[in-house]
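Only one chain comes next, encoded as structure tokens, the form predicted alone.
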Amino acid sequence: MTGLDFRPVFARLPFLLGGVGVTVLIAGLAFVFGLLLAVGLAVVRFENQGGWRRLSRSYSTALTNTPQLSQIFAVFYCLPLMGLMVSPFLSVVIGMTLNAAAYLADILGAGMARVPPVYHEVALTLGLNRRQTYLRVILPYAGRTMFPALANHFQIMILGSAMASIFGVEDLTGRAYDIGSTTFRILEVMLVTGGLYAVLSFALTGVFALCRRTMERIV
């Protein structure tokens, strides 16, 4: 049995590092669009007691209790059947967006429930309408309160974006597979790739910690 040899992997390190940007792009797009959808789902729960609220909760229940990979597969294969031809990259982003919205809606909903009643009274006193109250009072408060949970979910999405490689997307994991298949050093390339994911996660942790301290100083 031969020992570990990282030289073939380090020789293609620039190619591997190119996948970091794709990984961040996938997670970033899915998070942003998922957050926008989550805001709508959370507001529906906050404002309604009837069918729309049950529908919003059913959406989150369904998507948080089924594998994200199966959801991406559904998007990947169902959209063409509906006559919508999309790239594997876009299929992954859509699938991750729908999944993220379910989790983020729960997070935002918890944050909105923590808004003190006096905030609503002040908004009413200032003459803010419902839309202005959400945009200027409720959502900012929920965002600040639940920022650690939101940041943590984004980091989870960074790691989960590795599923994109299954669909032929050349993210960090996808490029690792390419290198492994040509160098036959799959263990070495996966160790290096795991290290890159760890570095990326630690970097994001530092960025989010800085953002949180900045928000606390502003508030």
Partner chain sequence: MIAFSHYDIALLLQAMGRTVELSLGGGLLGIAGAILLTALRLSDLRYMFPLRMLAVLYVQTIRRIPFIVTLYIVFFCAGMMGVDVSATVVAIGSIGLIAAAYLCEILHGGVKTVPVEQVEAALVLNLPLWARWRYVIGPQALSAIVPPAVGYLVLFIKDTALASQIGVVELSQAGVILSNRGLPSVQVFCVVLLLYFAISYPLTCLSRLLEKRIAVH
Contents of the next structure:
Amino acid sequence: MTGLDFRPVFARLPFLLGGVGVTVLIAGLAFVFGLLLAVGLAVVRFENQGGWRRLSRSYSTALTNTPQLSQIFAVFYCLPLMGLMVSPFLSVVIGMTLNAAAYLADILGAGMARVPPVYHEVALTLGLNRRQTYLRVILPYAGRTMFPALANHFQIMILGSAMASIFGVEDLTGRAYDIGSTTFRILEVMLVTGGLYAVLSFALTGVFALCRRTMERIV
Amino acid sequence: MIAFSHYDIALLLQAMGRTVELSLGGGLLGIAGAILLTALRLSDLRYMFPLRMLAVLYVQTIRRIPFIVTLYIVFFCAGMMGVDVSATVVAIGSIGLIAAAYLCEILHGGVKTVPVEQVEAALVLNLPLWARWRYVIGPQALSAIVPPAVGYLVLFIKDTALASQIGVVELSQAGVILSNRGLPSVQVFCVVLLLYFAISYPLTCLSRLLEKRIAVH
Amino acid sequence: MRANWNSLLLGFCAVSGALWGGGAGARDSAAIRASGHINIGVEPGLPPLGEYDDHNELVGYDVDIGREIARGMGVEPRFVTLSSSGRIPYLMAGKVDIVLGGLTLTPGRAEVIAFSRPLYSEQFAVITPEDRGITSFTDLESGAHRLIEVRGSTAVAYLQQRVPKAPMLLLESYADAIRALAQGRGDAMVDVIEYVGHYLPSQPQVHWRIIRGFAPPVGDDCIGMTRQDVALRADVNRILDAMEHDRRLEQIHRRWFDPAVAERAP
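Beyond the form predicted alone, can we have the form predicted in complex with the partner chain?
To see the whole picture, the full complex is given below, headed by that same chain.
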């Protein structure tokens, strides 16, 4: 053994960096679809209709109390048994979407509960129907107040998307492991990869701070 | 239902025990580490400055690296430094590392919620250090610390699933072994998910209960 | 303050020194004997080499060989489970003293690790569900068929060279690969049939076609060790020679690679 040698890793840096795009794509897709699903779940909860509400709550409880890895495994192995042939990439995105929806619904729900009653009254006075009230008043308000929590969850999803590597997806971690298994320099490649994730995460923090400031200026 | 042999069930239960061991060990290690890190961050001794900066850097950075990457790094680092430890110990250590960072944020934030005037008043009263913490800062900070901390412990239980990737036979790995043994995937994964739920849900309830209790006060 | 910086710096130097100086990870045969145990890397998802049997015990060809090596050195065997892609990294990081798991001797690997004398030789075959219409290895050249392979296996490099156009999905284990093949995530797999064959009966609904004879024997399967440890290599080779002499090597091979067992694969 000759100690640490980063050269083989740096020689493959472009390939590794390409994985950053895949990582962001996985987390981004799962976040967007998860958010759409979460809006539905949160609205159901907010409308307070006995059985449906309990179902929506149970969904979040079930998925936030089990590991995302096992959930993706379940999607990966069980969907094909139901006749749905999906690629590993899609399996991971679906698994992460279902998982994200559970957390995001909790976040949105908390945000909707904080909408001041006067907003509802104003919406009523303006003659907005239910759909308009949600789209123009409640959801924007909830989204804005919960922006830090939503942004934070996106960061968590970026980290969580590393699990995609276990299913053969060539994301940042998957590519790192590929490089590790061909150059045998796994510690070196993992150190570089950890650094890349940290840089990505700090950059996203900056982007979100900028978004937030812009949002506050507009509103 | 399925024909789980009694060895299959034994494997699942053993693996569940391993998951609990990882969560508990990692959680306790994390609490110890978090107290140490928070003490560092709160200390106002001048010569501690570099260590304080390191603590902040550590807390800020490790939370931005996927757990699976941290796990690999610790695993291979331990090996290269000649430390001959089992994968289970590596996994507990890695969970401890990230748990320390997350819990430190909560601890640090919790202590900061105590109004400065109160700490100053305690100083004026000439209370010794332990009494300041025992009677003034501790009880108030605890209410801001305990519920989210318990919530985070649930998060670490779920992170233990990744220990399968360095060869620890924990709950999710047991599911893969059973599935490879030819048992039907759907049932196996349902059982695995249910067992995780059985470990994690009571803690979630506890966290919620504590939150309500404290809100009442 | 300066004293603190210094001690901090010293700490860093110690850590990075231990990493850089290397060698600290790998134990030589004297250290192994002194510790009373040897860490043996085996793959638990690779029957007949290694698997968890119905009684949850780790069993297989590699486990038996590992036990014999440990016995020959007079130490207790400790098995460390790993995946194909982890075999050499684990060895280089000192997580294992010797590694099995169907480790084929290749020139690339021989540059970084040392190999024992061969245990047996292996040959590639194409494994494909009959309905995919693949009848020969040359069918894969067009790139119309997606291959499913195990990450870190020798087949990957072989295929990238022989059928560069064929798209490839890399998975972590043979079980995953065969399941993915049965589920239609890919069309064919090229690997050593003795390893893959054990998984085929787990997908009874699929009619498997196995195409052999397109490749020369891929190579010899050996035990891997670190390069600088000459004494350990001598020990292992001495034990293997003795095992060949008193036919234990052959017995273990027959127990796990018996044609009757392999016949289970259609």
